[in-house]
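Next up: a single chain in structure tokens, the form predicted on its own.
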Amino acid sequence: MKTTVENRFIWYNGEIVNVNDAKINVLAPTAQFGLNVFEGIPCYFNEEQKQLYAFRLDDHYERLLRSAEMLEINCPFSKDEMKKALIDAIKANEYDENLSVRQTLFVDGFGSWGAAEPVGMFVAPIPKRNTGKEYNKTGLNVCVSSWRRISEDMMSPRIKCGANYINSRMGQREALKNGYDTCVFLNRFGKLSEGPGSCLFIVQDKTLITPLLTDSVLESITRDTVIKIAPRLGFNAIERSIDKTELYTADEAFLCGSAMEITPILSVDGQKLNGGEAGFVTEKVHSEYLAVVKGEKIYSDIKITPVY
């Protein structure tokens, strides 16, 4: 690592700059209304190979472009340009550790919330150890939030945009205020949805169960990866709507996401799962996930990209 986090280099509108020199107009739609779409792209360092791997880049960029299209902002960048920007930003910092990379398309200029352009982009890598506390825990004590997850008929959870994360903020702040690490949301029909910035799995009789994408869930790349990994470990993985009481009575449960990785849920509303410890299935899936993202195991349907 070349600099401190506070002075790291980022890619900003075609240039590598010190993060403190990347300026956005305070009246820009991205600043006033959260009018941006973004990806959190995990990168994992393989110590033996001395190589950093970016995880499922094409899938992240396809989702980013879908988000931009649904939010109707005009993206001027190709996937190849996005990929080069990410690699250039990481190389500028000489990172040799696990990273979370924020890649954001934002509406700049002096327009209002209805503006579609001009659109800029920044790429800001950060060591995973410097991300939020909930993303660096070995287990989570969660609550079921009193706030409901946004739905397709109000603000689509399929769009990974800054404004949508205010919903996640409300649940997260409520959880912290009440002594929990984070929360899980119910959707408008009272079925389980997801956590703030993370997807939910419960485990029952060694079967992994996760809510449907139509249950107000982001189309998570990590969620999809877990579904791909599970059968290779001899576990079933199914998608269906889940009742709240199923979470309380689950053998195991975990949250997953690009930043969250795969983190076991130790208790829900004070009620312990698996005696308050990480479960066997969760640990097996997490271990396999780490082997895949670090390039120690190769799956033909899960692509990783070498940075160096």
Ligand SMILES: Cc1ncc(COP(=O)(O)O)c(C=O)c1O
Contents of the next structure:
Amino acid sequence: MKTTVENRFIWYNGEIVNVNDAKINVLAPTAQFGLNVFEGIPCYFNEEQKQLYAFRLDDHYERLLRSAEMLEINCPFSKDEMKKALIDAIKANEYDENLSVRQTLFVDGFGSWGAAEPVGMFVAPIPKRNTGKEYNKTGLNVCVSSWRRISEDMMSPRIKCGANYINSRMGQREALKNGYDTCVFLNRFGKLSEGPGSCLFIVQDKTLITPLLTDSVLESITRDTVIKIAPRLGFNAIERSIDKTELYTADEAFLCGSAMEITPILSVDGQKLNGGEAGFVTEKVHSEYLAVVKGEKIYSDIKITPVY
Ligand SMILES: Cc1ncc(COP(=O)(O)O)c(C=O)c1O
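Could you please show the structure of the form predicted in complex with the ligand, as a counterpart to the form predicted on its own just displayed?
Expanding to the full complex; the earlier chain stays at the top.
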């Protein structure tokens, strides 16, 4: 039986339960301090094959475990158990549409921000159409945030943990308040880093350029996928630090991420890019990305996992 979003089933500490029955103590460190690490795992439905594919599962779990290790959150589950939990949660809802699956390890109990246990896990599939507004746009008017991206010497931007999203929130709320769809951050050295929930590419002379991972950037799986896809489409992809001026004067630019896919940037601080239209390179990368995630195109170095 198909579920509504408000009554969907989730995997919660080993059981499939209605989302309303999954309870977390209000004093738990995850609730009070954002002490959790998580992944947003994209799954795409292939209409022709009547199959749902989970994208780069192993890479998502490896990043989840790296985030957990950095925060000394002991993960009580193996990769296979995490994979099975994701598949069971999707099957429980009989989903046959594109999803973003939230898989979260969290610190529960009555401890403080220094607590290491108990650790729980939930897996909650979210139909893609129900994800945030900025993730469902065909083009974005962005600003360069007045907030800087968190840096390695403070809170590692490589850790995908709830608390890091406070920095994202500051940038996103400022952007919305000023009439933009979202923002890009500079890092503490004044170089471009990333968006609040996505990575940045600029395109110059058909070359895709993205900030270094050491420029205060999450180790994004979509960013890595774009770097793998681009040469197959005849475009160079390089990683280097980028000045703000290069964004304003780029031929094209886009944000990318599991939720964002590949979304063109139409303007920066009111200055149009490519005449305010999606660019040719961006569109080619986006359609190739969609073909790969849906299993229409197979790349030997990009793994997808059938759910059904
Ligand atoms: C801050 C930040 N940067 C980049 C990304 C893109 O990462 P991925 O492509 O793995 O979804 C995300 C999304 O999770 C993010 O939150």
